[in-house]
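Take a look at this one chain, the form predicted on its own, written out in structure tokens.
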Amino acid sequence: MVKKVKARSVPFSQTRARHANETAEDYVEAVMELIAELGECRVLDLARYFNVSHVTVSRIVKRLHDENLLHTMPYKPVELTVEGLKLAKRVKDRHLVVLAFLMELGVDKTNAEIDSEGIEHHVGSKTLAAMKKFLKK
């Protein structure tokens, strides 16, 4: 007798799609944090922030630069597009919601600083609301 596998393609989809929105995610809040601290964003200033090489930060701001997330030049700061600003404040209120809700629990400062990185990226918006929710009471 064999056994069916129910199906479970809708959060795995979720979940595939959340991934491929990381990098974008973590690189326009970046450039929005280097701003507001430095006064301007450079691709050597996002490859320190990530500890990588500036040929890796050049191929994914080219990226994020076709997707209209980020405006560069040669030579010149990286900015963000009004798009990327959208996004860079939508993905700062996330992380600043799971950080809180996690210190909330008791997690300390440093586990929930490490934590909330990855679970900003994951959390949907039903539970995001939940977070907030429990938050305010």
Second form
2 protein chains.
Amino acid sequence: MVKKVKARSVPFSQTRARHANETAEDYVEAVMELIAELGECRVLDLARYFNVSHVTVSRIVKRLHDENLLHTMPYKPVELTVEGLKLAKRVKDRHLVVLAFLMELGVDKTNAEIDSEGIEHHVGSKTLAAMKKFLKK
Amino acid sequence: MVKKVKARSVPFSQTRARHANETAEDYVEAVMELIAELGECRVLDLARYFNVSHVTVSRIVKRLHDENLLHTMPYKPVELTVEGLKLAKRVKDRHLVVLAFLMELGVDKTNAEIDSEGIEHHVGSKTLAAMKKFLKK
DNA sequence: CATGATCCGTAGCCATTGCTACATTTAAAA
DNA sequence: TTTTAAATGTAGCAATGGCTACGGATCATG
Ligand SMILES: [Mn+2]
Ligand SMILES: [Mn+2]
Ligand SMILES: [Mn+2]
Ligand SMILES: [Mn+2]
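If the structure you just shared is the form predicted on its own, then what does the corresponding form predicted together with the DNA look like?
Starting with the chain above, the whole complex follows.
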């Protein structure tokens, strides 16, 4: 008789899929925010924002341009496509819910900001709804 | 007058650091669990568990061996070092808290299992404490 | 004890995201 | 207008974690 292991592979597959979207989500949100704050979004603004080199940003911006999330021309500011803006709004809304939820739970702002930056990408629609419900009470 | 952007780089740096630990955390937890359930933990057990190829597992096991988290000899089952067991216990405890928390919040078990698999790695000590407190009430 | 199935390791590919060093473009100052 | 500083791009390296293909080791079974 061979013991069978529970089908735990689904959560891991889902987590890997979410990690694959994480960079795109953070970047479109950052571009939207930087344009709102600075009027435009330059590669170096993103590099400072994420605390990475401008080279890393430049390459990722190129990839997200290929994925139709960002507009970009050499030496020009980065902009959002229609698709990118839609994603940015959705992601920012979710991020704000997670942040508010953690603070409502009693976590200080500093730690809520740190943890929510990672947690946001792993919050599915059901969990997001539960957090919103909690916030209403 | 130049507008200055808030220091948002800290959360992103922290999130990247946590992602760097994620594989190690999931693997030691998996090894502990598979040994508990099957008596031993083989490379292929881990491959099935994570839904990846045995090659991916083999390379990662080697790296975690170099980091003194796992014991491994060619063609032998994988075991935990003292350090690995300590980490596994800590990680499993945190994972269970996150899972129970999500379910207490009203998320169904299936989605709670999926989301907690990613969220766990981004839950700092403050957030973990807040979740435990919530569960006590 | 032979052998075939299963398990595991190795070679080698790709994508992603970090980095430094250097080249080029753009924009500001002299 | 020339010159210099800042911003951006390019080349090339490393680590990580996916994969397939193939070969060698182990073990159960005949
Ligand atoms: Mn965000
Ligand atoms: Mn984030
Ligand atoms: Mn996990
Ligand atoms: Mn994550």
